[in-house]
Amino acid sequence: MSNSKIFVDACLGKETPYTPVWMMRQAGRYLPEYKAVRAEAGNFLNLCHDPKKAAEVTLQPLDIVGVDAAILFSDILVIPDEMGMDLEFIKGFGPKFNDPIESQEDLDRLIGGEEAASKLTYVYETIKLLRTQLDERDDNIALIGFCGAPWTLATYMIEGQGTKTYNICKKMMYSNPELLHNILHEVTQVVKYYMEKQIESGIDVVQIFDSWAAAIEPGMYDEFSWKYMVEIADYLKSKYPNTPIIMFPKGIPAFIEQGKVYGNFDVFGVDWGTPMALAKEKLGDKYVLQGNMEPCRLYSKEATTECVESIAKTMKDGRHIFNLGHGILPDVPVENAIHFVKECQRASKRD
């Protein structure tokens, strides 16, 4: 494999010696190295903002905890941050927008397409930064790009902050739809331009995040967000054939039991709450999966191995790359992260 990345080639479909294994959140707070880089810039933002400590951070979960790929350091909410919304981040309360979008002269107000996408400059230089390093490595590690799918972009648009209920943004979505899918529209098209951005920047692998997939009911799920990461995979399969795309939704089991799921990409991130083999079973035959162990077993390694062997066990003869079934969390061990990357290696390699 030494000419090729295992990353890239498992997103492809293509045969591996290993199932290879990253983690959604691996550059983050359970990282003491982490918090002294961010401790340094100072607050999140600070850290998004500046490309030598963003690459830094990224690079860490590689030799620290041995996963099979890198991914970029960012954000979701930088989008919207810089489509002119009002972004900060409160400690002990996390991300608000102090001028949520109530109405269609609030949206007229941001600034759309290549523009916004165009400001994002310190997201490309830390690609292109991290893309010397990687290459400078004989590992060749696959760096992963990623952008929040427009659904859950607008949830923090329209709600402010996040949210439980998500009762602001459905209460659009019932009564005023015309209004929510211009909004849709609009963080569509800046989405667009920031994916393409990135691969041209050095990316090897693009992820959409579709974190509050489940505030949606199955019924409308297609119409107000999947639709839309479609067609962003669309625009970016139009361009670049051979840049594997992920589609992540979180909680979606009844989306994907009714055989819903559609779309040019190449790799379906199963959460944790979707059953693997019914995952296999409705849309193995088309995508790679990605996932999908509870981030919760990583506090015990004996909940770890008994896990990894049986999605092991169930992808068998599957396409498939190890994750999480959603991020890592703050107060895991190092020491279990490891284990488990260990772990989903030594199960998935190949005789």
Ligand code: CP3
Second form
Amino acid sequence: MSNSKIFVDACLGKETPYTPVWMMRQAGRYLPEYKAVRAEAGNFLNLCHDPKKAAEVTLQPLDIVGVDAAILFSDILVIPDEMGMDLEFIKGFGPKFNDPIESQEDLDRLIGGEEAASKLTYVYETIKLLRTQLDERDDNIALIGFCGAPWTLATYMIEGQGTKTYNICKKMMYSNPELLHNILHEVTQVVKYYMEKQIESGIDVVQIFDSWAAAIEPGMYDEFSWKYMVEIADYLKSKYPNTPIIMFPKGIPAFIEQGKVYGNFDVFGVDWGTPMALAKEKLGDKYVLQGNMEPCRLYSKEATTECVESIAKTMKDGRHIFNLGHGILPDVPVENAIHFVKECQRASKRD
Ligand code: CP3
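Alright, leaving the form predicted on its own aside, put up the form predicted together with coproporphyrinogen III.
Okay, now the whole complex, with that chain kicking things off.
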């Protein structure tokens, strides 16, 4: 059934009538309808834990903005939360873990593997609800499930919060790499089961977000992040060869330029700091490319159209999915997001 979905077809490199488009963070605070449901839920985590409401906000951008794929509404940090790290979202501050991992003993106290993944029942319930609702719509919209890359998750688990310098995890990287690898290994195992259960519950496509890839020096990126993402992709491909996988490592142009990208996945997500032409030259033969408009261009319709046309031109004879080069920001006017989506669909139309 999923074969008839334009987004799935594009992920698999098949020709489509136009290049499908979606936006990272498309279900979020720039939509008044999202803010209304979040207010009803009380807070962001309650919303993630409520399958009916989470399904509702997942579908909002389809009708309001016109995107070609839905992304499950959840957060990457539900994984460390269910491993026992007690996640909080503090207004105006962001995510916070009160007892970050400092030692092997701290890691040993956490719940691992399938046991942790089994606790995320609210995510699987949301996916099952969405599967039914999407099938009823009969518009062949695909559902993207997702997870954080082990490295990006580990940065929060070690620092306890977002960070500009990554000094605590980098101290561990250079002075106690064994502990960092043990953390990355544990998280990788949970994520494998988690994504397997997401697929079993009904998602069509997997995206792995390595949002903080750029924090690692290029020569060490494979060792501390990419190889773990590839391990997750290998595991999923061995069991579900027909489910497309998108890898999104943000901010690693040197790794791309040096030809170091490898692995069994379908789509490479290009961030906005990497020229699409470079990604195409280095990766376009092997992978479908997704991306990559600078999200702040959404503040101007002219700047949006200019960029969409330029990307469409670069990717005219290539395999492509339109997206932003990172998430949409909360103060973007909804009409500009609609404009972006329409322009992507127009500029890539094949006759
Ligand atoms: O893309 C989507 O629409 C699906 C939902 C989604 C959310 N988070 C909802 C969310 C997805 C895919 C994520 C992934 C995520 N979460 C990432 C990787 C993607 C990226 O943007 O790089 C990261 C690093 C996180 C961690 C996270 N979650 C942070 C740092 C924050 C706070 C920062 C902020 O924007 O406020 C969140 C909260 C969060 N996750 C919100 C949403 C809609 C905002 C919460 C709110 O409604 O107040």
